[in-house]
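Just one chain follows, in the form predicted alone, and it is written as structure tokens.
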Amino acid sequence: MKQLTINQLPQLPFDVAESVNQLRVNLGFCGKEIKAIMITSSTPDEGKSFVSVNLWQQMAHVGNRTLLIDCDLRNSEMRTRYGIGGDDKVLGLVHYLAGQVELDDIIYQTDVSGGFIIPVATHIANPSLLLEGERFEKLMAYCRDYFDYVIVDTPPLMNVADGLNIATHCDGTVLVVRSGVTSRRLVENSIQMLQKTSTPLLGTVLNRVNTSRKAYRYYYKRYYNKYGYYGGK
């Protein structure tokens, strides 16, 4: 299998990683039939690829083979953010879904230990076609047949429909919904929108939370000072 380097992950704060972690754990209680798990957002900027590699990181971390699938297929900045890359030229969905190469072309391993991941190496104005035919469907069959878990990181539903279309080949989506910014008429209509697909909505994340706050900061610091030792390398 042809193998990338990821050479941008971020070192996370201890109570953002605790975080990511309780996402895991709860995303588990959810059954062993859930395993293509959608993350999404209602508008660009909220943190979905940020949760999604993250997630991916930590289910990988644990021992499951997870698939990280970058299905941002008109904006994705996955590669560029992450320094995701390698010796050779990189194919990713596009090339499989147009039917110039084939899954083993695009699923790689990653320098993350049990992380792998299918990337986007060529944007594509409007995908919904290749979305919504065989050769996606037939991905996503296998993927979930091959993995662990299936991390699908998806463009924001109120921009454009691809989301919808993705949502309805997973087990389930998460919401990520940026704190202090995201109106919660914009969160119902996602979740409406997502209601029509059938997918369940396994919960949201609320991200970019003001620490700031009096009340966070005393919770903070007596967690960090009596667990901080388990949030090093």
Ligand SMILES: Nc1ncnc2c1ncn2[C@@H]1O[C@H](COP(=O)(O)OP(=O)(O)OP(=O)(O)O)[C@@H](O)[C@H]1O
Second form
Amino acid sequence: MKQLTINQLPQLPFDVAESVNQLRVNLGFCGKEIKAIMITSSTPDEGKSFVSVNLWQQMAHVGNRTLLIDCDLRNSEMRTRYGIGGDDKVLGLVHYLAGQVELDDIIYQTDVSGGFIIPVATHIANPSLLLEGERFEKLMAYCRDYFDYVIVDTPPLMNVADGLNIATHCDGTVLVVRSGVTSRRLVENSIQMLQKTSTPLLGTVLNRVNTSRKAYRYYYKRYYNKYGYYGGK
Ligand SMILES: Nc1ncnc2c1ncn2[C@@H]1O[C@H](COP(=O)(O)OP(=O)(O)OP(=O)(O)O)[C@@H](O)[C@H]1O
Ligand SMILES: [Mg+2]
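Alternate state requested, the form predicted together with this ligand (shown: the form predicted alone):
The next block holds the full complex; its first chain is the one shown before.
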């Protein structure tokens, strides 16, 4: 299998790492049949890729063979943001969906033990037809069989149908909501859209919470002290 290295994985602060860990544990409680999980949001910049990459890493870290599929075929910044590269020319999802290469050519092992990636190597202006085609269906069926978990990073739901197409091939969705920015109306709209697919909404992630707010500081301090008490000397 071909190899990619991830040179810029962020070191998360304790509270963020713990929140991702909670998400991982909660998804585990959804049942063994929930393997392919789509991460989406209403609008750009809410943290879909951030949640996807960190959830993927934690799932792999606890021993699950976990595949991250970058399905943001229009705008993905994952490779530059996380410094994902390899020795050879990188082939990605678009090459496979367009029939130029086969699955083996686009599933990469990474330096995260147990963590595998299908990257986006070429962007495409209108991927809808490719995502509706049978090659995408075949890819998802194969990956669901071959891996313990498949985390699917997507474009925002607003404006384009890609996310809804992708959802129909997943076992569940997680909606990321940017705290203090995304309106309730937009969130409700996204939930309604997702409900039209037969794929269950597993939960929402309230992301990018302003941790400098007084109420949060109070909570964090109490929690951290408690943790320190149990875990410390
Ligand atoms: N919980 C978080 N803590 C710190 N930084 C975050 C968090 N969530 C997101 N970010 C940062 O916010 C920026 C936008 O996040 P990200 O790229 O994951 O959003 P996105 O929803 O995938 O955007 P797009 O719709 O463009 O794909 C990135 O710089 C990311 O590192
Ligand atoms: Mg993204």
